[in-house]
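Only one chain is shown below, in C-alpha cells, and it's the form predicted alone.
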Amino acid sequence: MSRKPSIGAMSAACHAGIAAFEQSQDNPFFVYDLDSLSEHIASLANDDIKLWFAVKANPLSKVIQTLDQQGMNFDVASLGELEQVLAQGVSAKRVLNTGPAKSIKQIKRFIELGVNTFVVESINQLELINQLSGEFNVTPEILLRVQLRFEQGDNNPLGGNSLTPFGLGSQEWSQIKLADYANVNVIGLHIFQWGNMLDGEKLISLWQAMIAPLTELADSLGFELQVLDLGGGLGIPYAKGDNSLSWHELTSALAQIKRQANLNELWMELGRYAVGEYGCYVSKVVDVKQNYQQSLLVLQGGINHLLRPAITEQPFPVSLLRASNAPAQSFHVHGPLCTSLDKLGELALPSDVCVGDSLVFSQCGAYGFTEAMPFFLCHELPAEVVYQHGEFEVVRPSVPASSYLF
C-alpha cells in the first residue's frame, strides 16, 4: 500500500489540497490549518479556566483572528505583538503583557494603547509601571511572576529549576512592601517554568506543588490572590510514540487547584498546544548523496525556516509529499546553511526520495516562521499560506533577499 504524508491534527482535505497547491510553488511554505485550528479551540472552551493565546507562538494575523472569534485572549511579550493583535481588531482589555524585558519606552506605549494587565517580572518592572500609572492615571491590574523549584522538577528552554530572567524568587518578592505601589492593583500571581510537557501526571503535580508557596508568598504581602496565572507548559508530541495530553484530564485538575486556593479566576496562556497541531512546513528537496554509507537530503529550507531541531535536538515529523511504495530509510536532512548546525534531524523516509519531491514536516503551526533565522545566506523567505473554507489563501508571500537587504 502507498504510503501518504501525515500531517498531524490538520484535516483530511486540507492534507488532500497540498500537494495541488505545491505545484504553484517555487519557494519553501507553511499551511496552517484554520479550519480544524477553529474546531480546537472551541473544544478547549472551559468555564473554570481562562486562557489566553502566547502570541510568541505563531503571530500570523489570520492565526490571531481565527482565535479571535474563538474568544481567546493575547499574551503579547513585545510592542510588535501588540501592535499586530490590535490590527486584527482585538481589544486592548483582552491583553496581558508578559515578558521578561519591559522598557519604560514600551510599558508607556502600552498604557496609552489601553493594556490594563501585566505580569512584573521585578521590582524595577513594578516600580516603573507604578511610576507610570501615577502619570497616566490609570490603575493596572498587576501579577507577581514567581520562580519556584523543585525535586520533580527539571530544566527546559522556560529554566525549570534552573536561574532565568523571569519573575523572582518567593524571598525576593517579599522584600517589598505592597504599600508603596499605590498606582497598581496586586491581583495575583504568575508562575512558568517548563515547556512543552508531555507527562501529565507529572505536570499536574508540580501545579498542586505550587499552592502552598504561592498562598503563602501572597499572604506574606497582604494582599488577595484573585488570580494564578499558571502559564502554559502543554506539549504536544513531536516523535512516534510521544504521548498527546488529555485535557479534560487537566482541566479536572485545574478546576480542584482554583478551589483548593480560592481562586476567583485560573488562567492558562497556551501556544503550542493551541496551535502547533494544525501547520506543516513544505520544502523541496534539491541534492540526494551518498557519504560515508550514509544517505542525505539537502533542501531549499532548513532551520532559516524551522530553527527548533537545533536549539532542542528534536525534529519535527516529516514525511514525502507524494504517496510512495518504496521501503523506508533513514536520511540525515540538512537545510541550504554553510554550517553544519543547518540539520533538521535523521529521519526515515521512502528510499525512493529524489531531487525536486518535497518533504511535508508536521507539527508546525506554533515556533515556525518567527522563531527562525531567516535572514543568514540570503535566501528567500518561506510563504505563509491559510486553508480555509476549502481553499488555500497565500497571506504572506515568499519573498527574495533584495526585499530586505540594504
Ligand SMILES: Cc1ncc(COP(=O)(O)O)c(C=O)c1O
Second form
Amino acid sequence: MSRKPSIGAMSAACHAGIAAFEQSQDNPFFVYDLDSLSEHIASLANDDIKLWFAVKANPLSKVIQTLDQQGMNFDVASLGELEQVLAQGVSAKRVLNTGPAKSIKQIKRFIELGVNTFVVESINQLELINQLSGEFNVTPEILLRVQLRFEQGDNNPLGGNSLTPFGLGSQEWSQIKLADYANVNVIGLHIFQWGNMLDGEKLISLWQAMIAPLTELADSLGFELQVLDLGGGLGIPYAKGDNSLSWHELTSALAQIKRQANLNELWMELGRYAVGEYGCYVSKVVDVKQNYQQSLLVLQGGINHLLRPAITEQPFPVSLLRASNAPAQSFHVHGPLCTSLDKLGELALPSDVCVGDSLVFSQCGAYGFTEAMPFFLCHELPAEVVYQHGEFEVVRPSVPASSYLF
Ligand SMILES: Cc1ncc(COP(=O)(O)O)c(C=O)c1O
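Right, the form predicted alone is done; let's see the coordinates for the form predicted together with the named molecule.
Zooming out: every chain and molecule, the one shown earlier first.
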C-alpha cells in the first residue's frame, strides 16, 4: 500500500486538495486549514478561562477573522499587530497589549486607538502608561508581569528560570507603591516563562507553584488579585512520539487554580496551541545529491521561510506530497541559503524523492511566515493560502525580491 503523508490536524480533504492546488504554484507556500482551525477554536471555549490569541503566532487577516468569529480576544505586542487586528473589525476593547518594548509613541497610539488593557513589564512602562493615561483621561486595566524562579523549572526559549526582559521579579515589583499610579487600575498579574510545553503534569505543577508567590505579591502591593494571566506555552507535537496535551485536563486544573486563588478571571494567551497544527508549508525539491555517502535534498525554500529548525534544532514533520511505495531513507534537507544553518532537518522520506517533487512540512500554522528571515539571498517570499469552505484561496501571493529591494 502506498504511504499517505500526514499533515498534523489539517483535514484529509484539505490535504487531498493540496496536491492539485500545488500545480498552480511556482514558489513555496503556506496553507492554513481554516475550516479545521475554526472547529478547534470552538472546542477550546471554556467558562472558566478567557482566551486571547497571541497574534505573533500568525497575524494573517483570515486567521484573525476565523478566531474572531469563534470569540477569541487578541494579545498584540506591536503597533503593527494592533493595526492588523483592528483592520479585521475587532474592537480595541478586546485587545490586550503585552511585550517588553513599549515606547511613548506606541503607548500613546494604543490609547488613542482605544486599547484599555496592558500587561506592564517594567516600572518605566508603569510610569509611562500612568502618565499618558492622565493626559488622555483614561483609566486602563493593568496586569503586572512577574518573573519567578522555580525549583522544578528549567531554561527555555521563553526564559524559564533565566534572566529575561519579560516582567520583573516579585522583589522588584514590591518596591513600588500603587498609590503613585492613580491613573491606572491594577487588576492582576501576568506570568509566562515556558514555551512549547508538552508535559501537562509539569505545566500544571508550575502553574500551581505560582499561586502562593503571586498572591503574596498582590497582598504586599495591597491590591485584590482579580485576574491572573498565565500566558501561553502550551505545546504541540513536532516529533513522532511527542505527547499531545489534553485540553480537558489543563482546563480542569486551571478551574481549580481559579477557585483556589479566588480569582474573578483566569486568562491565557494562546499562540502555538491555537493555530500551530492547522498550517503546513510546501516547498519543491530543486536538487538531490549524494555527498560523503549521505543523501542531501536542496529545497526552494528553507529557513528563509521557516526559521524554527535553526533556532530549536527541531525539525517540522515532513512528508512527500505525492504517494510513494519506495522504502524510507534518511535525507539531510537543506534550503537555498548560503549558510549551513539553512537546514530543515535530517528527515525520513521515500527513497525515490526527486527534483520537482514537493515536500509538505506540517505543524507550521504558528511562528512560520512572520518569524522567518525571508530577505536573505533575495529569494521570493512564500505565498499564504487559506482553505475555507472546501476552497483554496491565495491571500498573499508569492512576490519576487524586486518587490522588497530598493
Ligand atoms: C506574552 C506572550 N503571550 C503569549 C505568547 C504565546 O505563546 P505560545 O505560542 O507558547 O502559546 C507569547 C509568545 O511568545 C508571548 O510572548
